[in-house]
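We begin with a single chain expressed as C-alpha cells, specifically the form predicted alone.
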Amino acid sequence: MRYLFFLQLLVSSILLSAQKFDGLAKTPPMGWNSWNKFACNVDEKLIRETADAMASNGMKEAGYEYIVIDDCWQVSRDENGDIVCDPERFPSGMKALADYIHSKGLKFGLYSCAGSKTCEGRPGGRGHEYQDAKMYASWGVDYLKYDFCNTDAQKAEGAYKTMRDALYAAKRPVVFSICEWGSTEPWTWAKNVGHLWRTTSDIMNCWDCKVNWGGMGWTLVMDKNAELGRYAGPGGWNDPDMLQAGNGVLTDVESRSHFTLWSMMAAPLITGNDIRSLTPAIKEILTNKEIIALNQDTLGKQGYRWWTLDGNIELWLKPLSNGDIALCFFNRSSVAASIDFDWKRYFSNLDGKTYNVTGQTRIRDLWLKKELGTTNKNLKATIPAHDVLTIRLGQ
C-alpha cells in the first residue's frame, strides 16, 4: 500500500506540473512587440518610451497591455548558466524594466528560443528552460514569446511542452507565445501547451508579397489561418503573427482592412510599429474600440469567410456572445466594388443554423460609428479597393 501511495504522489505532482497557466488570455492578448519595426536595434530607452507612449496616447485605454521585446535583448550566458542581457543596451537590467513597465499598468514580455541559439544567434534556452523561467519570474516576465530556431532534431511538441512545464514550475503566471510558424499544425496539439501558436510564417510589411523562405504578406498569412477556427477559443489564440498596420508601406486604408481582418480573426493584436509617433489615422485605426471589441468578445469565436463574389468581395462572419453578428465585406481587388446586399436571401438559414436577423435588426457602421438603418432593405454600398465595410447587426 505504502509503494501504491508513493506512485499515486508521484503520478498528482507529474499531472500537476504538466499544464499552462489557466485563467489566462481568455480574449486575444492585445500589446506591442518591436520585431516588425526594430528587429535587434533595441534598447532600454526605446522600450521605456513605448511604455509610455501605450500609457498615455489612448491604447492602454482601449486594452492594449503587453511590451514585449523580441530577439536580441540577450548576449551571453554567465558562469552559472543564467541568461545576460545585453549590458550596453539595458544598463539598469531586465528586474528595473519590469518594474518600470508595471508601474504604468502594463505588462512586460521577452522573447527566447526553443533552440539552442535564437533566430539571432543569440543564446536560447534548450537545455536551460528551468533555470531561464526561473530567471524571467524574478525579473517579473508577463508573456514569453518562444521561438523555433537552431533546434536540430528537436520535436517542436516536446520542446513548447518542456518550457510550459517550466513556466508553471517558476510560479508566476505567464502568457505563452508559441512560435514555430506552424510547421507541426501546432493548432492540433497547443491548445493545452501555450496560449497562442502561430499559424503562418513570418508575416511581411506587404499586401501580398511573397519572399524565398516563405515570409508572406497580410493577406496571404491571413488566408492561411482563415480556416483554422474551429481550434482556437478562450485560453488558446490562432495567431496569424504580429500587425504590420503603420509601418509606412501599407496605405491607410490596407492598415484599416489588416487590423479588421485580425480583429474578425480574433487573433492577437500585437501590434508592430513605432507607436511613440503614430499618425492621427494609424491612432484610429489602432483604437477603434468598436473593431477592438469584435476581437475581444467573450464568446470566443473567430470569424471566417462566408462567400466570396467575383473572387473581389469577400464576406467574413463573426458570431458574437450577445447575439449579435459582425460582418466585413473585404475588397481585395484593385479597384472599387458594389454590393447590393439582400438581407432575406442570405439570413434565412445559415449553416444549419437561423440567426436572429429580421427587418427590425439595426445596421451599425464601426469605422464610420454611425447607424446605417435596418435589415428591412438591401444594404447597397461602394467599397474602395483594399478597403472593408465593417457592420455589427443587433437589436
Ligand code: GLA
The other form holds:
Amino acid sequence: MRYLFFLQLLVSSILLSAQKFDGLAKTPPMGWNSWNKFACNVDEKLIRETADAMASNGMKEAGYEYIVIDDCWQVSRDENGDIVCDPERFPSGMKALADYIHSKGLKFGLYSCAGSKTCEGRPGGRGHEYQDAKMYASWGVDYLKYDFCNTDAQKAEGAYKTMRDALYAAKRPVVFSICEWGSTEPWTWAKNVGHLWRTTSDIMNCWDCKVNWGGMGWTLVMDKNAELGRYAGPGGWNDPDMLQAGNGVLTDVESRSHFTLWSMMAAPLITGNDIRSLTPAIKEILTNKEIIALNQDTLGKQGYRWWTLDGNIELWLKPLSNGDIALCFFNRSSVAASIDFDWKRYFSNLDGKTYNVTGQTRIRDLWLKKELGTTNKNLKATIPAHDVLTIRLGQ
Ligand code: GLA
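Take the protein just shown as the form predicted alone and give its structure as the form predicted together with this ligand.
Every chain and every other molecule in the complex is listed next, the one we just looked at coming first.
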C-alpha cells in the first residue's frame, strides 16, 4: 500500500512538472528584442532607455509589454556554475534591471540557448537548465528565448522539454520562446512545450534577400510561415521572427506591409529596431491600434493567403472573434497595381451565410482609419508597389 502511495505521488509530481505555464500567451506576445538592431552591443543603459521609450512613446499603451535582451548579456559561469552577466555592460546586475523594467509596468525577457554555448559563443544552458531557471526566477525574468546552437547530438524536442520543466519547477511564470528555426518542425510538438516557436531561419533586414546560411528577407520568411497556420492558436504561436520594420533598409511602405502581414499572421509582434528614436512614420506603423487589434484578436486564427489577384496582388484573410473579417490586399510587385474588387464574386454572391458578408457589410480602411462605404459596390483602389490596402469588414 505504502509503495503504491509513493508511486502515485511520484507519477503525479512528474505529470505536474511536465507542463508549460498556461494562460501567458492567449494572444501573440508583443514587445522588443535587442538582436536585429544591436546584436551583441547590449548594455543596461540601452535596456533602461528602451524601457523608458516603450513606456512613454505610445507602444506600451498599444499593447507592447516585453523587453528582451538577446545574446551576449552573459560572459561566464562562476565556481558554482551560476550564470554570470557581463559586469562591465550590466554593472547593476540583472535583478536591478528587471526591477527597473517592472517599475515601468513592463516585463523582462532574456535569451539563452539549449546547447553548451549560445550562437555567439557565450555559456549556454546545457546541463544547467534547473540552475539557470532558478536564477532567472530570482532575477524576475518573465520571458525566455531559447536558441539551438552548439547542440551536438541533442534532440530539440527533449532539450526544450527539459528547459520547460526547469522553468515550471522554478515557479515563476515565463513565456517560453522556442528558437530552433523550424528545423525539427516544432509546430508538430511544441504546443505543450512553449508559447511560440520560430518557423524559419533568421529574418534579414531586407525585402527578399537571401544569405547562404539560410537567413532571408521578410517576404520569404512570410511565405514559409504562411503554410503553417493550422498549428497556431491561443497559447502557441508560429513565430516568423522579430520585426525589421524601422531598421533603416525597408522603406516606410515596406515596413508597413511587413507589420501588417505579421499582424495578419497572428505572429508575435516583437519589434527589433531602436525604439528610442522612432520616426513619426514608424511610430504610426508600430502603434496602429486597429492593425494590432487584428493581431491580438482572441479567436487567434492565423490569417492566410486567400487569392492571388491579377497584377501580383495577394489577398490575405483573417477571421476575427466578433464575426468581422480582416482583408489585406498586398501588392508584392514593384509597380503600382489597381483593383476593381467585386464582392459578389469572392463572397458567394453576398449570401451572408458562407461568409458573414452581405451587400450591407461596412468596410473600414485600417491605415487611412476611414470608412470606405459598403460591399454593395466594387472596391476600386490603386495600391502602390510593395504596399498594402488593409480593411476590416463588419456589420
Ligand atoms: C540565432 C537566432 C537569432 C539570434 C541569434 C543570437 O541566430 O535565430 O534570433 O538570437 O542567434 O546569437
